[in-house]
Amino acid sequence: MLNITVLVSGGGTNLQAIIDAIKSGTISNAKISLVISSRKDAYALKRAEDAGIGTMVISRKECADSSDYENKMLEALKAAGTELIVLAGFMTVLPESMINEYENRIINIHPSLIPSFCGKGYYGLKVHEEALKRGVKLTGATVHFVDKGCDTGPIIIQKAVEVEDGDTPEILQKRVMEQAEWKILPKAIDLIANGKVTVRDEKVFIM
């Protein structure tokens, strides 16, 4: 049984998708042991509590320094027996020591088809605003492993979503979540939990 810790900062819709997928059996051989939020007012915490999952708030701003933050995060992850970290709308840059400790065991969901509209400054609605500004006909979402770069880790799964006439950033964001994010994040977790994902030469191979 794969022990998962989910890191959140906001509403937790992707967290809910994971909770629902575990409940329905879409994700097998895995459980969420802990949800860590960077904000005490994140609605994701309520979603976790409603599902009977333990929660913690670790805010970088409330830590004495970066070393204190790193120590608190690593202590929490180890205490929970974390084997896979899932970033589900987590808006804080991870400490390098954490990335080293959990190499190829941290995954992130990004609301575009990487390498488009990704990297520094591309998060939340900004991604969809830029996609509409550029006039792309297809966008989507990507699940990837986290490395020391920004959205540069090995890609696990991508799913395309059509851009429609009259889309606003908010409408497009909702469609990308419903048609891509909430589907491929649980799928990636299930593949990892069942030993079907390997990384070689910075590329992902799915068995």
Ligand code: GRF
The other form holds:
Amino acid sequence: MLNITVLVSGGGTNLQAIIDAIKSGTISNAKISLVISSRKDAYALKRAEDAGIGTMVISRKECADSSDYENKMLEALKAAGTELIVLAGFMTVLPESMINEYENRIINIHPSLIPSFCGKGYYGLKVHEEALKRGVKLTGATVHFVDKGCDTGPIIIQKAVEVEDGDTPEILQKRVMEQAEWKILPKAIDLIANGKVTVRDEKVFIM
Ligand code: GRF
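Starting from the form predicted on its own shown above, please give the structure in the form predicted in complex with the named molecule.
Every chain and every other molecule in the complex is listed next, the one we just looked at coming first.
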């Protein structure tokens, strides 16, 4: 049984999709042991509590310095027996030591088809604003492993979503979540939990 810690900062709809997929059996061989939020007012915490999952708040800003933050995060992850870290709308940059320690065991959901509209500064609504500005007809979401770069790690799954006339960033964000994010994040977790994902030469192979 794969032991997962989910890191959140906001509404937690992706966390909810994972919780629901575990409950329905869409994800097998996995359980969420802990949810860590970077903000104490994140609605994601309520979703975790309602599902009977343990929660913690670790805010970078409230730590003395970066090594204090690093220590608190690593301690919490280890105490929970974490085998896979899922970034589900997590807005804090991870310490390098954590990325090293959990190499190819941290995944992130990004709301575009990487390498479009990703990297530094591309988060939240900004991603969809830029997609609309460029006039792309297709956008989507990507689940990828986290490496030291920003949105540069090996890609696990992508799903395309059509841009429609009259889309606003908010409308597009909602469609990308509904049609792509909430589907591919649980799917990637299920594949990993069932030993179907390997990384070779910085590329993902699915068996
Ligand atoms: C999602 O759009 C995700 O792709 C992005 O942040 C948003 C998180 O939403 N990184 P939620 O907290 O899962 O509702």
